[in-house]
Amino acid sequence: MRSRDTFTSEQRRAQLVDAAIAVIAEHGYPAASVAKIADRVGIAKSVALYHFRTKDELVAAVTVVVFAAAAEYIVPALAAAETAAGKLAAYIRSNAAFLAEHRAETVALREIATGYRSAEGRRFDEAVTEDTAANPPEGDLALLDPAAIFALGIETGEFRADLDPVRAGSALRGALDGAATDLARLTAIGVTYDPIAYGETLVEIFTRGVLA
């Protein structure tokens, strides 16, 4: 059984992560200081630094929380689809659904992805790539990389044999990143953005383009 102190610490860490998401989404990554995040929670900066020693640690926690939340949408959808084409459509639609229902998290992660630099100077994508190489996902989690879905479709004969799964995966990730960019840009000027409609467009474009 967890002690009261441990439970309180976990609650505080969760509060700080939620506050970091909100502050980064509203003010951008560079302006999201630990002091501003602590103020959002209503605590002193020193208390925030007790739970996260650096901004990098807090950013890492935010990334884990957002990726885990997205996986809860994507992994079950992929598992339920029986064909590669079905998994491709499920991947796109579940990503779009996450964007639609987790707008602040999407904008915050985009801000981190474009503005983050580690203490060693690594970009966000470099850090994620290195972490993934060190701890490669298995099973349905491996399909979180769309290149694996395209490779599966080539193997089963559903997709064109001349398709390059890595390039196709990069194209799809870029298209989904574009949705996050549009969401952030339009939200900032008060325009409603529909990720679901965008996702349906991607399903049509990519399905037509890769089927054998």
Given for the second form:
Protein chains: 4
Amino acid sequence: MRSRDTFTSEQRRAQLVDAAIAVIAEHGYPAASVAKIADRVGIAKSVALYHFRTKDELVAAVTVVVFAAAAEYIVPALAAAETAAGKLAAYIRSNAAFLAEHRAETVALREIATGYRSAEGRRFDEAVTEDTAANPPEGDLALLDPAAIFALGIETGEFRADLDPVRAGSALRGALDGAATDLARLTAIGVTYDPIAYGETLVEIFTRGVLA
Amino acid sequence: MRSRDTFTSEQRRAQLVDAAIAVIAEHGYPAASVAKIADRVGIAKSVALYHFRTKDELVAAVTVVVFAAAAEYIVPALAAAETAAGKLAAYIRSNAAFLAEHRAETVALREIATGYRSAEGRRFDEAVTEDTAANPPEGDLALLDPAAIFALGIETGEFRADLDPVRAGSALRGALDGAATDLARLTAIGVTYDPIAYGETLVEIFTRGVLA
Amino acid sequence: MRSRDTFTSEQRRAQLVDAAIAVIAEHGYPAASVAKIADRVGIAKSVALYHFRTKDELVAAVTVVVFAAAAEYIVPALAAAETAAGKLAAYIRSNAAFLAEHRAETVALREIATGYRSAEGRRFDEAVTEDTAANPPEGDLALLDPAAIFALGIETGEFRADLDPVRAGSALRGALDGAATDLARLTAIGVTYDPIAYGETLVEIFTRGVLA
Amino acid sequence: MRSRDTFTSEQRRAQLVDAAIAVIAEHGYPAASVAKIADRVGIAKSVALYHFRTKDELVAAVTVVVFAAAAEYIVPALAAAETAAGKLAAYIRSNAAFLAEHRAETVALREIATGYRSAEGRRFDEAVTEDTAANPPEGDLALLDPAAIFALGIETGEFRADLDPVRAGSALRGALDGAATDLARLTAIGVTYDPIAYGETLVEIFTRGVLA
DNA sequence: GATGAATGAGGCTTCATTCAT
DNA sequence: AATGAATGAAGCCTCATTCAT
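Coords for the form predicted in complex with the DNA, given the form predicted alone:
What follows is the whole complex; the chain from before opens it.
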């Protein structure tokens, strides 16, 4: 019966999501305890579990927030580009831009994606994979999966016909995810990291690599 | 008075490393407790910590073993290739072959790379990065870092002069690491995964992407 | 400034008592949290504790309500019977009838009698025993303790002189309470239970068992 | 891989069972936390959960121990009696004797029987009822259910043909369980309680109540 | 009257590690 | 070389209760 749409409540929830992002990015998912997250907000552990019934719920909120924020970068960029090659470059650059401007969010999402396990031991990405299979995204959202961009380019003849779009998509996602990992690693040891430049390198490699 | 070079001792250590690989690959790093690993060998938890003073030591041994096994695939392949392009293809294919033939090892290493934190909170790859900086590998071993292959190709003029070898190296490592992640994810939900075919896709994309 | 005699207030209190009965009967006393009870009424947990300053107070209200309801069955029945044997049968049958027609109430009361402990660890029945000792009931109410019925029968010569009325009373209360336990247990596993028939069995056994 | 049959281990387990009995009898099942039980033994909470993987396992051990102890009183007594009436009296007296000599055990078992709920909310006696239905006891053990004694007496013609053995059994069990409740209640408020005398009262009432 | 928010105590469980044997 | 026992820190979660609005 808790109505969670009060102003205060929304505020607390947002604070908690922010704190969770920071703590996860800093300590990694397994070490990101509810206690640490609540501490960072300056509230009791039990308050966190008052606003999110369970740790999993808080983590889910984090992913929703970060996904939505990322989509705001990527979807318009994709829509603005007309050719498949243009969309490919836009996809890479918007991902890089998001990473550059939302470092903690990206790292946190990466930590969750690789570190989360449900109580029964299921991986985070297993759930996502199955969800996506059950409810395939439509329209521009579908292009959030890079495989769709490669498939489009093959269809329009821009990209090599012998290209495997799914594998190429994995390669690109891997390269992009690697950026988040590099960012976390290098930041931790005090080295600065330039996601934009990395994005340009990817644009060059992947564009040349797939053009017909 | 622990002599670590006895036959049985070495044997036990090897058993434990194998068990650790299996358990980590199956349950993920955070859920891979010493108890579960010891159980799999059929010995008491305390015995595991007798042979490896600490869980971290066991994990370190796992990474050494897996790295060494991977090097046995990659180093000879690199040595056999003469051109930079050849070495690039060899690097990718030998990585893919290792992954195809040592799935548990690969997944376990990925889990560790991704989930491990030292007691002080340092990431696994932070340690590796610093170690590497302190003791740079020499000879063929140096090529285990793909950046070196790209640098070589630029030097020989095979690859584009404007290519950033370090960033290209990150892209390739990311794409390769993504394969391990995909393997873990897809295996978990019962989908078969073909690392060799993925490797060929990477060879095509990266070769075209970097050639002069 | 809490006025506890307003109409709405009385109404809320009654709703809460009803909800408490239902929740306790269904989930057992220890699992019957204030939150669950308030939820069932559709109000906030804090509202429940506004009307009953403490959970103990709510529970006390439940027992009062159920006792009163039971007394409405039992007292008139006792009054209508003239002999001790008649009162004994009336006592058993009215208890059984109450149980048959107020299953949730009976089960809830039993759960409380059995599971409740005050903050200091005192049992529910300890409090009742001491209360009764301090304020002994008078008139027909006194007969709510079956020992009084047996004592009466011994006095009138209907029952065996060597009968111990207190112990016989305990036996009868035990047999009757057992019905509530059986009811809860059997209902939970989907078996129907016939309190009336059980009552008749008790009438037969106890009547023959105590007659002079 | 824990072999739990060491001497020390058996000893600790026995200590823990004893402590659990004492704590449950004193504080009631819901308030009997693992911490309190471990405290009473003078060991860390985690040690208790080392010897019994879970609180439920400890509670199960308690019931097994108490049931076994009770059976040692009851089974031989039943076997020694030849007539149904004799067995009835023996059943009651041996129950009373056990209660008299093992007060804490009896109270604890009663607390568990009425207060235990599984994680899914199942009552203790639901489980027992279903277990018994699945694996009905044989031989003298079958007589541990008083309904069997009444059925026997009806068969031999000692008891009234119109008696319902199951309901009579419930009545007797209820009366006997009531003794445990009374014992707990009266002991708590400092009144002494004589189970043997109570048993005699029950013998008189139930024997007269069921004889043909 | 009503309620959302906050709290701290306590509950069960898991885990890496130590130690005596 | 092996191990059973013990431990304490930490983790997630539930709950009755308080308080300002």
